[in-house]
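In the form predicted on its own, a lone chain appears below as structure tokens.
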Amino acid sequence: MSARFELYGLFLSGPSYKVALMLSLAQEPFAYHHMDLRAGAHKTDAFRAISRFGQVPALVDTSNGMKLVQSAVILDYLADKTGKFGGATLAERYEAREWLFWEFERLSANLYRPRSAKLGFRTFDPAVLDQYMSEGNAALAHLETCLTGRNWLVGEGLTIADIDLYGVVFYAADGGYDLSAYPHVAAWKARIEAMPGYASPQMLMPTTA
């Protein structure tokens, strides 16, 4: 029987990893489609029919034909459809989703962009890169404070808030950030990596379908 969910992504993409990790932690088998962006796979009519913005990740739910883009939306959808990691109460549901918006505003650009510079994909003026690093460390410091005395960001268990932020923090070292300065963040990261179903980007997103 074919998998219910089909994920279109790229092994270097943090947002793609968030979705793949969510599916793996939820123990949902999925078909993975590697998108060679350098070859222009995201510009084809076939892919644009799935991803309106021509971006990864994109998810297809074959049970109902739903096509979704943007990792935060996909995580929210998967929490609803799988009944996992959405929050134990209505209050937790919305608190988890608040973290998704915070991550987009405060964390992802400031960690992903220095990473892209170090990998040679993008070039930034040194002053701009310093600003990203400063704001990234400020975001990590806030996360450190919020995780003090807590195992998870929301409630007493793993939620999409943790999965979403982990998909950024996983790449912190690649961007030049030292997580040893944030012991509660490092411990939280290790807890996620000890969860049943956890797997690395290399395991979940091969360079072939």
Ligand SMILES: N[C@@H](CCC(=O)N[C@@H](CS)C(=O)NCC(=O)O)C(=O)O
Given for the second form:
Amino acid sequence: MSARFELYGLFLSGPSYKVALMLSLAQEPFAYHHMDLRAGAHKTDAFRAISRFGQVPALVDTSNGMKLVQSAVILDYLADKTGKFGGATLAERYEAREWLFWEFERLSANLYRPRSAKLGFRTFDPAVLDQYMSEGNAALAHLETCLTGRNWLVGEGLTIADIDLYGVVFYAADGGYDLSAYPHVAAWKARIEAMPGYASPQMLMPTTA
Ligand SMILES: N[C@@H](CCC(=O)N[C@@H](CS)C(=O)NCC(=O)O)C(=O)O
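Please move on to the form predicted together with the ligand, as the form predicted on its own is already shown.
And the full complex, kicking off with our chain again.
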């Protein structure tokens, strides 16, 4: 039987990893389409018909034809459709969503962009990179405070908030951040890595379809 969900992603893409990880933790089999961005795979009309912004990740729910982009929205959708990691109450669901917006505002650019510079994909003026690092460390310090005395960001269990932020913090060291300065963040990261269904980007997103 073919998988209900189809994920279009790239093995180097943090946002793609968030979605692949959500599916894996939810024990939801998915078909994976490797998108070679360097070869322009995301610029074809066929892919544009799936991804309105021409970006990965993109998710197709073959059960109803829904096509979704933006990793945070996809996580929210998957929480609805799988009934997993959406929070135990409506208040928790909205608190989880607050974290998704916070991540986009404070964390992702500040961690992903220094990483893309180190990988040689982008170049930035040194002053701009310094600004990313300074704001990224401030965001990690805030996360450290929020995780002090708690196992998960929201409520008493894993939610899409944890999965979403994990998909950024996973790449912190690649961007030049030292997580040993944030022991509660490091412990939370290890807690997610010990969950059933956890897998690395390499395991979830091969370099072929
Ligand atoms: N905010 C988006 C970011 C998606 C994104 O930046 N995707 C990159 C790969 S990591 C991409 O598709 N880049 C190609 C492009 O923007 O043309 C999300 O969370 O899904």
